[in-house]
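Only one chain is shown below, in structure tokens, and it's the form predicted on its own.
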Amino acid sequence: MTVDVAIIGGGISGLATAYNLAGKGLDVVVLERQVHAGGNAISERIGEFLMEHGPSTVNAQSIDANDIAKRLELTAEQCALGAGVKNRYLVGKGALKGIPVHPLGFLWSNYLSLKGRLRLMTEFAVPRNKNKAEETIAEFAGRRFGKEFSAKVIDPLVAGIYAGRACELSVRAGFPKLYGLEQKYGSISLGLVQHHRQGAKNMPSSRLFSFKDGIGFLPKALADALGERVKTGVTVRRIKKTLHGFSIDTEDKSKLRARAIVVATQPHVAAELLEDVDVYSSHTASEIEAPPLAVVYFGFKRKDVEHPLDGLGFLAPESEKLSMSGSQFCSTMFPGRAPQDCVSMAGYFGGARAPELAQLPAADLTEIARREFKDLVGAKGEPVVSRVRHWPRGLPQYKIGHTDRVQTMLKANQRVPGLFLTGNYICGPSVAVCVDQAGKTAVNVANHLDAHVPSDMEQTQKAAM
């Protein structure tokens, strides 16, 4: 068997950057090793509930997202961010604190100390970063906001952004617009400002979608455009490259030939792959952590729960010593995630903050949510739901280095002519920055093949197979 493009991999990543190329035209092919594509992005019904098992939101913003919506003709199934979402929680001294979603809620709000709020105020005077060393995100954001935002406000972002650690994530990689602000505008305040008047007002908790039966929905729906194309239960044991593209070979010994190849697998499959055909880009790619995570999904009476659950859910700062990194209150973010007179919330463990505790048993994970979301949201009684989900590789960690690391990948095309990477890895783990950069990816692939028109020859030979 012989095709333009073969995928491997069948996540977000993969679906889209196949379902773009089969729109121009070429012939595609998705392996994925799993018996279901989709990768992490699993939503399952349980009754009237819906547990996302991994990703669980969509940045309106993203125009490659919705415009991959439009035409699978799902505009109609997207569901926009409930109407109680009101404030958005931090932990503080055990208990939870809310701040009013608005751009200038943490200076109305008590959770920064007075100390705290002043110091948020100045950003604006601080000078620009001269100091060319590449910065964490925990080191730029006590020099441009105060160690105590810092430490109150960016450290359990990332943890809930990344599952990961500000004092080792590089700003450049993890935060680039952030990064970017400073380095255009000189600070971050003045940069929003020019935003804020060039009209992006809203704050980016308005601009998050989803779909009626949550975000699996999405690669179900580019399987199901792509057909025949996407292979599942097919395991790729080695990649060779050849005179006109690659040998792929599976576990059940069949050959497949391309004339160019997408790998769209999690990092550390990528390595493997890529050993006998991209020394630098398997290296790279071996670099990459991505820390175990589990998720603990509870569905309770809505009179069990003494909370009123009126936001996205809850970050915890990593001194709060919690084992819930942060929480989402699922039947409060979008419609339909349980009946009418329940309400249903996840609480996140692991990442690198506590690889360890994602590797506990599901009973005990449930026995510590359990107690955890009681002290903090007023829980009690039995659920009328629980579910837990271990992922033995959670997230990629974006380290300092890494955005060396994402260009030595990119150019793996300049190295071995045909070959190409993506994923959540390269640009960012949410699905809407996958289906952006499987866009890309899509015309740097159309491109080069493109320049690399096949021979009649090679025509023929491709047809007679």
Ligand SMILES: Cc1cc2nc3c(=O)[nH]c(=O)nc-3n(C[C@H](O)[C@H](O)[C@H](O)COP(=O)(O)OP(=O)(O)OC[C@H]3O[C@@H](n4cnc5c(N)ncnc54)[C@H](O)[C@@H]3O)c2cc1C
Given for the second form:
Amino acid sequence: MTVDVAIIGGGISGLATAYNLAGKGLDVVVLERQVHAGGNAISERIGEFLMEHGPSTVNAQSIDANDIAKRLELTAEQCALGAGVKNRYLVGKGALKGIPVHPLGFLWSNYLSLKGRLRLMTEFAVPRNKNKAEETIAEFAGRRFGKEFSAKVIDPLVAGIYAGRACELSVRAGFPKLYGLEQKYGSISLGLVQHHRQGAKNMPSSRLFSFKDGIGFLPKALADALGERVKTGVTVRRIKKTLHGFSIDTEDKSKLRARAIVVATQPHVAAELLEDVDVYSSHTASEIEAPPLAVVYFGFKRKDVEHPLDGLGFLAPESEKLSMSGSQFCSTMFPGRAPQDCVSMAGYFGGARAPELAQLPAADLTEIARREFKDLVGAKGEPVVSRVRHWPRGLPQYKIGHTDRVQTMLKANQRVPGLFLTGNYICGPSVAVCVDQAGKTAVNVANHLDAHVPSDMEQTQKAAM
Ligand SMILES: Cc1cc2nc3c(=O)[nH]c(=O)nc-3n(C[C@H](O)[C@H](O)[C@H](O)COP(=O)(O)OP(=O)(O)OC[C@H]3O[C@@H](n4cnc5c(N)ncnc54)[C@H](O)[C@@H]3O)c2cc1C
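Could the form predicted in complex with the ligand be given as well, to go with the form predicted on its own?
After this comes the whole thing, all chains and molecules, with the earlier chain placed first.
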């Protein structure tokens, strides 16, 4: 079999790339090793509860994510954040501290000391960084906002977004918008004021959406739209460069030929598959770590939880020495996540902070999560539902040097014409960024194929295969 484009990996990135390419009239096939496409976007109905094993939100500001939902006619299935999301919670001195969802929320609350708040207010006066060395997020945040804000706000935020440590990740790669604001305006607060004036008024909490049946609905809709072009239960073992494209060997010994190839797997798989094709991409992808993660999900009777759960969830600074790095109040976030008289919540373990915790057996994780939820939100009694999901590879870590690594991988096509990489380790781990990046990848693939139209003889050979 010969196709225009073979896409390896049927997560959101691979499916969105395929959907865009199929929309351009190209002959595509997606090869996915699991029995279902979708990668880590898995939503499970447990009676009237809905557990998100992986992502639970999509950034509503993403033009591409909204556009793809529109093209798939999913807008009626989209749901906005519930009205109960009123606060953001951080853990301070072993208890939840509610911070109003407002740009000045940190100044009004006493989560930070008076000194920390005064320091935060002087951010506009901090000069641009003159040192050319790449900064970590912690260095950047400490320099601009003060050490307390960095340790008590940015550190847990990085754990929430990247399951990473602010002292290890690159600010340029991990928080490119914040980095860009300093570059452009010399200050984050002045930059944000400018953006606000230009109309970007939404708070982060109003910028998220999901689907009635959970995030898993998006890859399912993509896979349904692609139909026969998605082959599940197919593990790619080897890719070889041929004269006019690539040959792909799969575990079931079938062979596929493609004029172009998109590797949309996790970075460690990309590293293995590209060993014989592009040593630069292979080596670079192998440098990207994705420490293990675990999600512990509970449904409780509402009467058994003291806290109003009136927020997205909570995040915990590393200094709090909790096992959980954060939690989501699932039944508050979106409608239809729990029966009327119940609530649901998920706790996150592991990542770069404590990879060993994510490898604990399910029973141990359940016990720890119950203890910490009891202390923090007063969740007592037996949960109605309890589930654990282990992710042996969690989220990619955008460490120092990541921007250069990305450049190497995005230039794969220049070294090996027809080879493209896409995925959550390129420009951001969020579903929305994966969809955006998939759109760009599809354009690059289509441009490559336009510029390399097969000769009449190659067309004849393709038809004969
Ligand atoms: C616990 C958790 C919570 C998250 N929460 C959020 C959130 O709330 N919001 C948000 O925006 N993002 C969130 N994310 C991040 C987001 O879900 C991921 O970054 C995104 O889904 C990654 O999609 P992907 O297609 O790039 O990769 P993946 O989903 O990893 O897909 C890669 C695919 O490649 C397949 N594959 C691997 N090897 C082979 C092979 N040899 N042959 C064939 N197929 C292969 C895999 O089976 C997999 O399906 C979360 C992630 C996790 C793990």
